[in-house]
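The chain below stands alone and is given as structure tokens, in the form predicted on its own.
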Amino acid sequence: MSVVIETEGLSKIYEGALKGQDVHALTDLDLSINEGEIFGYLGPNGSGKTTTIKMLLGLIFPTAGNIKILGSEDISASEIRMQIGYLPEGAYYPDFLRGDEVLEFYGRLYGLRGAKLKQRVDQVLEEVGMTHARKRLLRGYSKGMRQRIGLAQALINDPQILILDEPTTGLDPIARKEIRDILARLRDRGKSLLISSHELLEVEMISDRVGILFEGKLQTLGTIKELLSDRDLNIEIAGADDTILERLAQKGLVTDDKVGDRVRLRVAEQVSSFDALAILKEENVTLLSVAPRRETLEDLFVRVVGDAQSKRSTN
């Protein structure tokens, strides 16, 4: 499996950007994205995701470190740029244009002309399911249709690498599913996708690997299977007051959620299911259900960012 994007010690400092103080937008980023994978690039607002994307696209220059794309350090070379498709967040296209006119415009920017341009427009419209709306003005498009045209624009030159910023934000569940299916098909064809998103469930469903940034530093990196724990238990009980819940927490049975009299407990990894049930029996509470608990990407995200915030406050 070949590496299509690689960064080493990548850093970006905006000198004097915050009331005369330097802003360290990205610090020592070591990252690799493989051929034929979807990589989820996550982090809170201001964590450095957009800065990373801008440097990969050659829109801004790093303060330190190196970038290789398709094995080349000359990422501004035309043959490298031709292999990157980009969908920005909130992409805007003039609403007086038709869908096919948008694609023809971007195709010409890539040097496509005549029959080859028409063929490629037809192909990408088919790929994103927009053939039926090719002659409609964009002002009549829904948000999901606009997002599909944006994705078609990123695909017009059949690039090897796709960089997508918030590709499903603001879409209804059906449109999200449709976009997700398109992205999975692109990966299956050997495309490499970097997706920056706040839609953690979407990222979890489709990504092969994820990386989480916080304050410009990569906090964790790995496959979904490697990063998400499935060793905890969820236990639902009733009849426990705050005093009992406090005693349970001290014994490793932590309140995860509470609605009325019903309480969902998360059992710490070091507490066995046998011990958890024995503890609950001692407290004389009503046991409603017991089920294995798989950590979600949202759980991981909150935990990783929370740990990073705690380390920052203690330093």
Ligand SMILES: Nc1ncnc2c1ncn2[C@@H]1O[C@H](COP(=O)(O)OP(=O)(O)OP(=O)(O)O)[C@@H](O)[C@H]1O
Contents of the next structure:
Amino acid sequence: MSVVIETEGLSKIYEGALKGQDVHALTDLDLSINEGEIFGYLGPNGSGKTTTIKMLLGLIFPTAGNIKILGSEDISASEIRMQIGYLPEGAYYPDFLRGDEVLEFYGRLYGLRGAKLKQRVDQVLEEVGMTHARKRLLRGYSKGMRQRIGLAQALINDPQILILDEPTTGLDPIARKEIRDILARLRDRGKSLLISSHELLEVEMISDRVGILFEGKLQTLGTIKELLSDRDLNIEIAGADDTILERLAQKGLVTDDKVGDRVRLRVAEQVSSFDALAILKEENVTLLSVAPRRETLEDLFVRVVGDAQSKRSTN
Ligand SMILES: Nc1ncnc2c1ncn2[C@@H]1O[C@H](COP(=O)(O)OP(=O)(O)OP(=O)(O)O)[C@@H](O)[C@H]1O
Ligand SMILES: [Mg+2]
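Same protein, the form predicted together with the named molecule this time rather than the form predicted on its own?
Okay, now the whole complex, with that chain kicking things off.
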């Protein structure tokens, strides 16, 4: 498996940006993106995602650290740039152009001309399902249609690497699913995708690996499989008072949620389901349901960011 993007100690300080104070937007990022994977780049607002992306694209310069793209440290070289497609955050294209005109414009920027350009525009329109609307002005496009044109724009030069900054923000569930399908198809064709997003459910569905940033520092990195434990158990009970709940917690059956008399317990990984049930039987509580609990990416995100926040406030 080859690495297509590699950063080492990548850092960015916006000097004097915040009332004369420096903003440490990214600190010491070591990251590798592999060929043929979808990498979900996550983090709360202002955590440094767009800053990272802009450095990868050579739009802003790192304060420290190195970037290698397709093995080259010269990321501004045209043969490297030709291999990267980019969908900016909240991409805007002129309203008075038609869909196909926008793509022709970008195709020309990549040196495409004549029949080759026409063929490529046709291909990407087809790829993103916009052939039917190609002759319409962007003014009349819905948000989802604009986003598809944005994606088509990123694909126009048939790049090996796609960097997409929030590709599904603001789209309805159907449009999101369609974009997701397009992205998965691109991955299956061997493209490498770096996607920043706040849509955690989306990211969980399509990413191979994710990284979570908080205040410019990478907190967690791994495959979805590694990071999301699926051994947990959810147990709903009734008829347990606080003393019982406390005893249960000590034995690894921790209260997760409590509504009136109903309590949802989360069973720690080291307690087997049989042991958990035996413990509950001893306490003589009413058992309402038992279900395996799969951690979601949202759970992980909230946990990781929460931990980082509390670590910061105790420092
Ligand atoms: N051009 C700039 N000048 C000064 N500070 C900046 C600049 N761009 C970003 N920042 C700051 O750097 C930090 C990281 O911002 P960045 O845009 O990279 O975050 P993000 O993770 O993309 O956030 P979002 O999810 O809101 O898009 C923030 O504190 C932001 O205010
Ligand atoms: Mg951003």
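Quantities reported herein were computed from a predicted structural model and do not represent experimental measurements. Numbering follows the first chain given and starts at 1. Think of the rigid core as the biggest set of C-alphas that the two forms share within 1.5 Å after superposition.
Positional change of S273 between these two forms reaches 2 Å or more at the C-alpha, relative to the superposed core. Residue displacement note: K68 has its CA displaced by under 2 Å between these two forms (rigid core superposed). Once the rigid core is used as the reference frame, the Cα position of L125 differs between these two forms by less than 2 Å.
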